[in-house]
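Next up: just one chain, as structure tokens, the form predicted alone.
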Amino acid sequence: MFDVVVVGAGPAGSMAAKTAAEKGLNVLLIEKRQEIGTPVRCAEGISKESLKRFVEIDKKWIAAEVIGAKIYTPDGTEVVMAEEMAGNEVGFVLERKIFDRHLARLAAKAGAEVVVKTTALGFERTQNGLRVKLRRLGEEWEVETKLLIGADGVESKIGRMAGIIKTLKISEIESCAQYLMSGLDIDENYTYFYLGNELAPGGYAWIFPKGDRSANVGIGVLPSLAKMAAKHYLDRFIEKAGIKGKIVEFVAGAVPVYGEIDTAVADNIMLCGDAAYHSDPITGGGIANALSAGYHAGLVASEAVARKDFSASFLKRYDELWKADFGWKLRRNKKLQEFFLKLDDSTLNSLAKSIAGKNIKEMSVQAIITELLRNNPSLLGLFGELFS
């Protein structure tokens, strides 16, 4: 019997497996795809500090280093967030195909058994824990485990079978499309964000440099507000922005923007990463939260094994940890998302103009809101309490 079976070898799953294995647990990590890290389904951006919390930074999976971000509203107003000293990188654009495999290797090095091209079909409860049904290359078999960690992405099968999550509404999920483009003429010191209700209803477009004149060029839209597929919005953005380059890859996917869920646990089960809707409702970013959640899940798994207590009431220790770490940001940013969704393009332009040219030294949602409040005291009544 395994102590822990982890489903999904993305950042959340591999970090959970690594942490649990380092604590001496008997861990199985399974991934349904043939190659861990492919296909890439995100813009691949993460802050330097978020990464340093959990892994030693290795240049081989850093595609680009950035010193700041530039945000553009519909009328072209530019808001810049950047460190004062150019060259002092504050953010990374990862090469996820290499990064995710690196994390899985760390889990294996810590002692976890890693198996690819293996799908979790379901589970049933037994007297001693769970029996998990797996399938690989047409062959089905079962393993028994004390704990099951679902890191199987948005619309998690594990989460739905456990009754922890339900199918998301179309207003609770971003539909995303992204090209990897080469031959671009951009300043690779910055990431770029483009806002506008016509440009990207309920979302934004982005350019994340990946070095050597290449970049992830993508868009996310809320299906409840969009009038066409995300790819059509992306193609229109590229044409209107005059982005010239060669399309090398295309990926599409979905990102939960639900906010904080009440609980990510059931008896013998924990969810982390997109499976627990841990991505940020404002930015859609999820790598940092996935690493944090995976770490906390692995830690609580070791405590549960030590205490021989796999009940939901004990596993709520995991809820306490991720909510204290970043759950409060999900709760706050969901309220901010709902606020910004009500703004028309004219108001977006006006707010951006009020802070354009200001010295915003930190790349964060909080830094922008703080600057907006400083220059627009009337907003205090709307969301000032969120930052008090």
Contents of the next structure:
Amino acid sequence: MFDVVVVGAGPAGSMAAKTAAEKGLNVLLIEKRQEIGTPVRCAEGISKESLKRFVEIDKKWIAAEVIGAKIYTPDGTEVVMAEEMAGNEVGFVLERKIFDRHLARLAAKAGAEVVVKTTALGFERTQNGLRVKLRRLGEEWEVETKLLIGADGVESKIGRMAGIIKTLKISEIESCAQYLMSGLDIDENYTYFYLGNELAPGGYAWIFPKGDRSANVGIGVLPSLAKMAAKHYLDRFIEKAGIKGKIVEFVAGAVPVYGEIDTAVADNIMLCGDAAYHSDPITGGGIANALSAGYHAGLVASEAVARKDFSASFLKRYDELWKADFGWKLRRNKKLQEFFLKLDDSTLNSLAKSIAGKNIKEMSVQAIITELLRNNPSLLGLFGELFS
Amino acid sequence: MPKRAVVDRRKCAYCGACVAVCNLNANELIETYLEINENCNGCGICVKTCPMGALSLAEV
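With the form predicted alone in hand, show me what the form predicted together with its partner chain looks like.
Complete assembly follows, chain above in first position.
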């Protein structure tokens, strides 16, 4: 009998498996694909600080380092957020194919069993825990476990089977398309964000450099507002922005922009990462929160095993940990997203103009909102309380 | 005629977006292979969500 079965070997699942195994638990990590880390479904950006909290940095999976971000509104107004000094890189663009494998190997090294090409079909409750039904290479296989951690991504089945989460509405998910392009002529010290209701309804377009004149060029749109598929918006953005380069890889994906869920646990079950809608409703960023959630789920798993208490009421400790770490930010950024969704392009332009040329030294949502509030006191009534 | 979602495999980038929005658990992403089962009632939510435009509704 396993202490923990983790479903999904992305950053959340591997971190949960690693943490639990390091605590001496008997852990099984399963991944439905035959290769961990592919196909990539990510723009791969993460802040240096949030990564360093959980992983020792290894250049092998850092594609590029950036010193800041540049944001553009429809009339071309530019807002720059950057460290003043070069050499003070604040952001990474990862090579997820290598990063995810690295994390899974750390989990394996810590003692977790890892099996790939294996799908979780479902689970049933037993006297001592759960019986999890798996399918490996077409053959059914059952394992018993005290705890099940669902880190099975945006298409999570565990969360829905456990009744923890509801299916996302089309106003709660970003539909994303991205190309890895090479031969680009860009300043690789920055990430780039492009806003506009026509350009990317309910989302934004991005360029994240990956080194050697290559970059992830992508777009996310809200299906409830978009009239066409994300790929059409991406092709139009590339054409209108005059981005010249060669497409060497296709990426598609979806990002939950739900905000904070009430609870990520049920009896014997915890959810982390995209499976728990842990991605940020404003930025769409999910890696940092996934790592944090996985880490905390792993810790709580070890406490639960020590106390032999796998009830939802005990596992709520995990809720407390992820909510204190980043849940509050999901809640706040959901409100911000709702505010930004109401803005027309001319309001976006004038807000950007009010802070263009200001010296925003930090690359964060917090920093940009603080600057917006400073220059637009009328916004205080709208979301001042979120940032006091 | 009742409709069902169908996938154009040549366009599908197997990202799972359609699985995430399906209330009926009609879509399943098996590794890199999307299957649509008979639970599908042709509501079209997944068609709207697909980033590649790989899904459409067809009469069954």
